[in-house]
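What follows is a single chain, given as structure tokens, in the form predicted alone.
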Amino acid sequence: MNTEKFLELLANGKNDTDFEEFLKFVSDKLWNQYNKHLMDEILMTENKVNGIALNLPNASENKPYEQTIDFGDTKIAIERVDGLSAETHGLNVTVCDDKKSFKIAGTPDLNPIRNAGTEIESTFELTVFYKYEGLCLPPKKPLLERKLQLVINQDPRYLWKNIPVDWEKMSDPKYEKEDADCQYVTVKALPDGTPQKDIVAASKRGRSHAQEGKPRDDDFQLYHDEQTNWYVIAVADGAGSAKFSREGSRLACNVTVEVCKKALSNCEKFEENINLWHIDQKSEDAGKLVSTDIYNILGKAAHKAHTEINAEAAREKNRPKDYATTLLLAICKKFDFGWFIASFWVGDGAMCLYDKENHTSVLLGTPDEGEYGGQTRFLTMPEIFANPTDFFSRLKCRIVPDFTALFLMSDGVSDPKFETDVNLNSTEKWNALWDDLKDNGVELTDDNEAAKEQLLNWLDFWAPGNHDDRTIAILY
């Protein structure tokens, strides 16, 4: 039969307009009922495709990741993967040849997302687009879809909240102190050009304080003589608990400095002391006169702080321990024969004379925890003075060739870095340390007033579990 009399049966007589009606309604018809066939068949093959099970293993942001993830369906051709790029994640999609699989790779870095301000998710929606072989798909729906979410945890260091101090909230009396602060005292070469050294410190807020709006507690003070070659330099770590410790940190560094400067002014006898001492160092008369003189010099000055920090208690009609606060303090002085150098130690983080050449590091004193573990001692405590041979044990003095450094520190910076008190007497750990900061941009070459900025960043070194504020203070 031709298509002629095929048209005229299915006519049956009807006229041109009936039977064009006829004909569209029955073509409606069909390809209705065609593109219901043609959508049950793609949502078929959609679940078929949705049921394969892929593992696609979570991602750490800045930790190199590479994952292929193949379908196994020989029917499926993957035209593209849409979700994730190098420029905004980190990661780049590639389709791989068989176009069965396709392979994700690259370091996870979401901070192109963090600096256009946008709220960070973890979890990312990747569009795998495909076609299947053997169904005809409509213009309008050319791809079929399969949706996937890939996990990319973030860095722990930016998740970390960085909220003002609202000192017009605070309590009074208010004590403001800036969140972060630096320093660097430069000495002069000695007339025939020999280079001195010079001292550097940086103090921050930790992470902790930061992300409750909560001021720095910890302080730091330099000085040097011109006149004398003296330097004095202090740390103290206002304790957390302590309403008001960043002020008592603060009257303890500019307190004993200030009494340590007073006193080296006139110093001579002090310095004739010394070089008795160094003459013979196992004559007892020497070495009194030497601790006499310490006793008056450093230990005057933390009694001294401990005493302002209690009037300044009084005044403001708050607890003496609400100003708590740990003390580093350190004099030191080059002589002819070498360096003679002092200390006073109350409470935890760490002091030490660091050799690099001859392989040494030595403790000017031992971290204290008070009674129980955990519970450090401060400066504001009563019973710190009221034992004679408890406190003399906290004042400390020797005298050597060289040094690389002198390092002061708060436990911020202290705990992250050694972890242990017993590491705080390896040198291999101080070694570290000293590389460390090489290694990370600081530069501890003379008269580099840049080091304050880039010690200041280096405080912003990543420890997990290690939040507090952090200080550091170098004699190099």
Second form
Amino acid sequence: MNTEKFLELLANGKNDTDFEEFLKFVSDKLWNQYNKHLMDEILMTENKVNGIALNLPNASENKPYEQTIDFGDTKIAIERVDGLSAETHGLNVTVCDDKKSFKIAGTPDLNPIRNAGTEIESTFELTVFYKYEGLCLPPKKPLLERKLQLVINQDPRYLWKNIPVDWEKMSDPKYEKEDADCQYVTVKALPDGTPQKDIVAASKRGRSHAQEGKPRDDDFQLYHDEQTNWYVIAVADGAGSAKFSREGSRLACNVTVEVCKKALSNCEKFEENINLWHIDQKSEDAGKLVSTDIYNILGKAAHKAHTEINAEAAREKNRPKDYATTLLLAICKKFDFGWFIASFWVGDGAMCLYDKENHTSVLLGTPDEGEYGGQTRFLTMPEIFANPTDFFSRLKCRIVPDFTALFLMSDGVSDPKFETDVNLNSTEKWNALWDDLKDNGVELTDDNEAAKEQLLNWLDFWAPGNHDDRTIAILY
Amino acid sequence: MRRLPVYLLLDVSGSMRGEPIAAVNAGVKALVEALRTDPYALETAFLSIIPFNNTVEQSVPLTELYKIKPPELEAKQGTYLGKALKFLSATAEREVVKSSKEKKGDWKPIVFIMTDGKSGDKIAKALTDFNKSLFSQIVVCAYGNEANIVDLKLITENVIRLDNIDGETIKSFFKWVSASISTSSHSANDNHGDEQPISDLPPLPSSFSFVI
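Same protein, the form predicted together with the partner chain this time rather than the form predicted alone?
What follows is the entire complex, opening with the chain shown before.
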């Protein structure tokens, strides 16, 4: 059958005008049907492709990321992927040669967005444009789309804020305290040029407190007696959960150092006992005499601090536990035969006598830690003093020929640097800390007053999840 | 590093069908999204999502916040909170790390429980197998009028009641949850006992020597 015959049959004897109208009608109808069919096909295909489970793990800023996303459908031909760029996100997106998959790679960097002053969302939308084999696409929709969400976590370093404490608005009692503090106690070399040990200490508000505009809760106090040559060092860490712990820690340091200062200004008997004990360290009698002295000095100092904190709490009609604080306290002196060191410790943190030359490190007690993070004991707890065995186990003393450094630190430093009890007892770890200080700008050389600022700067070290107040005191 | 474990125990029973479950899903997403902007949460929070109905399973095991991809939860069946509580207790017991000489322990976990109905099983009975001391904070959010507040109070004093069960209310609850996680204590737990000051030091035992 030729075309003419076909048209004649189709015209069905109608005139040209009618036939034209008829053809238009049929054509429109069929095209509509065809387009609808196409759109259905497209919809079905898109639904099918949208249903393909794709594994797109979250990315993190400044951490290298590489992920190939494979649709696993042989009919897909990816044209391009929009939504991410090296310039804006630090991530490149490339379609793989097989066109069935694409790759996201790079080190995410959100600074371009951050610098533009826009608020950063952590979820970014990607659009994958693709063709599908066997599917005819109309000009108004030349490509199919699949949306995907990629999470880029911001680097937490950019999220920490440093909000000053609003002392004006702080409710009374304010117990105002600086966000940072540092001190250097220079003990000049002897006339013959022999250097004498100095003390350096620094204390800084933690990022977690800075983030909320809360004050520093840690404290420290240093003392050196020019006449008797006794050193006294106290470090205290006020509990973050206790409202006035910044005052608790201040009182703990001040009161104990004051008591020791007084006791040590006139202590010939104590020094005689130390001498006796030195001569015969196995002597039970000498041991007891020294123990009693330490008990009377450090034990009473700790108890006086406990009592004064209670008194302050009562004055202000607060609970003693609102002043909860730990305490690390050490006294020491150089004798002809070597160094005598005595200490008292309640709570967490670390107190250690470190000797680099002889490769030894001795913890001056045991940190109080519970089964879970953050559980410790405080000077403000009556039970600290209630059980004699428990209380005496907090007092320690020893004689050593010499040492490199005596460290006292709050858990803001010991947690990130040591993490576990096992590490606290590892001399390797103390070596590492000693090197860490040296390698990061803290020059622990004789009479170097600048070390106090250096130590304060050192306290800014980065350790994820460890943003408590940090305090460290070093006798070296 | 010490982790801060956060458990979400979510009711996905049939009565949650429709707007409520959609709101819970959106809420979990918003919660995760909000926490992503908190540096402390981002560095330390670990989240676990445990949906429950007739059965209970951990749809997201304890996972670093930055890795979390919130699931799409479906609502069906009944509310078996007792079973879910037992499961939660056993899961936390297994997942949460306690301090030892070799390892730093986690912070005590925080739990948020959301339910809209009466429990199909006995809560009081289940609580005998629920180790409350594992958690630092348990918050129950009850919404709608069906929830049995008296029973829920057996779990914790912290029962929050939302009268409406619409999307906005659930969203605002999740907003509050994220704020609580953010501010949640990373400071020392108060284990204070008696607050009476001791009048004086105990006497020194005669045989005692604390020389090391």
